[in-house]
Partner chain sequence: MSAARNKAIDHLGRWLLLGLLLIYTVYNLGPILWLMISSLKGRADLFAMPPTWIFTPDLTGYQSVFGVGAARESASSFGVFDSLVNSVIVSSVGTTLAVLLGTLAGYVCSRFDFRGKGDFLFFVLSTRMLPPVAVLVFYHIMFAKLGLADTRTGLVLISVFANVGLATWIMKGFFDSVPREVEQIAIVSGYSRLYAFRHLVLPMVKGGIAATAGFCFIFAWNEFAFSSILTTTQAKTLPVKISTASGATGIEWTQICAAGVVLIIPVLIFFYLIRKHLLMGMTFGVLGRS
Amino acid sequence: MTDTALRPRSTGRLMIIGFLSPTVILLLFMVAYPIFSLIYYSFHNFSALRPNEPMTWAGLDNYTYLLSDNDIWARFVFTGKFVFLCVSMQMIVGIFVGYQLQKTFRGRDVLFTALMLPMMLSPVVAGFLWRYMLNSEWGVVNYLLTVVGMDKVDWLGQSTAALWAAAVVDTWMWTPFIVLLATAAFRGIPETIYEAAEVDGASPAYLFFRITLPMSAPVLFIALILRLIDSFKQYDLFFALTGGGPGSSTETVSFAVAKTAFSYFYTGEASALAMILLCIIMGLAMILVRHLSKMGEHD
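Okay, now the structure: that chain only, the form predicted on its own.
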């Protein structure tokens, strides 16, 4: 009787293992192997341009060299400025637009679909598109400025202007992602809560800051985490939009990793820089996820 009872349970476990095994193996191959290879290469002097030459142990030399390089610190500072600008703008604009789109009005679905279009473009395509639009001589943006009586701006030829231009383009592309999540979160709030608050004489501002935002905070926080992670990895937009210029003033850390690995072929240094960036992203993500967990416990 006991063997008969245990047989279906063991068979079920074998089925679960059988179904999960291909996925686990694929994840190990696509995630674990590259990360361990990255860690291994970061402690060695190695160049992918000379694969036949033996790797030499470098220890922490790659890390100490990178962390003592002022140019690398400049890349981190620029990346931090870019992440702060674009994520702040995306969250503010995305929450505001999402709050308006939760309401039912004629043409809402068409407008919502149109707002999603930038997110469907490749960052490289968007970068080249805006590169032409922001051209200092014949770009449409400067043309519109001259129409209203303003001077032309060398958007991609000045460090500060290029930073703002890149942040605006990234905001144009990824604000729809925040809008999508914010709208879903807002529409998930029961209407009875709003009706009860309105009966008590609550103002629209009170409804937004005391009901809408607190009740949708977990979803908005997840959107914030995802955008922070993605913004720190930004490379292709800068490759197409500014090429890292003027000079190297708009090179993000990811841009520096790609340049070190595939232009200079310093694979060991590039791996160490990628590991530093990975640790920073993981640290920020862990802090934010812990805060998100605390929010869930309070709820």
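The form predicted together with the partner chain is what I want next, because the block you gave corresponds to the form predicted on its own; please supply it.
Since only the chain itself is given, any partners or molecules it might have are not part of what comes next.
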């Protein structure tokens, strides 16, 4: 709450306007304006290749076309599979690792910091690095498989293997994010609760499932939603790792938008697809915001 001295009076108001307007103008120009244009394009037949030709009204044609197109559905199905696979792996591994890092041992802080590194890398570097390691002929991953007596896998040459490969790479990059948030959540649980439970003879499993998980659920939920949003719009990683292949089997919805807009130049159609993507993501964001404000009330 603002106290008297800091209530916006004339100088304050001037400061608010002066300090805020550059950011507001920039964001209106770079976010709001594009999104309104996107809505407009999505109802028109329009190609960026012929910007001077008048747009013709298409009504819902772009949308109905997209929703009846099997290829587009395949993109959504693939994106859904990818999101489900990688987010569930990240959550499970991340919560496990975060829990292990709660224990005090020598070098824990150094290890914790080092483990955060993958999420700071460029997805393009990550994608190419793993593409290099996953090569079926001379990749180090297949080498390690043969060392333990397993057969080589053509990771990026088959659609199912490529899906798993992408999920493993995304998990590699983003598990640290879950570890980070999970650790923060676990640290927020008062020590006394554990002590009380231990006095009552509770087992470690009981402590974890009945105390740690429920009490950190709000933060873990935020982590889950943020990961759902990020993996749903994933683009860079696939660009570098699989290039959408084999065939078009690993193209996400974002990938399809880019392809429709910048390879085929069906701008109207791409806008409609982007709107659908945007609506899904904004839906997830709404859940996040509602959850955040509910959390705020509890504090």
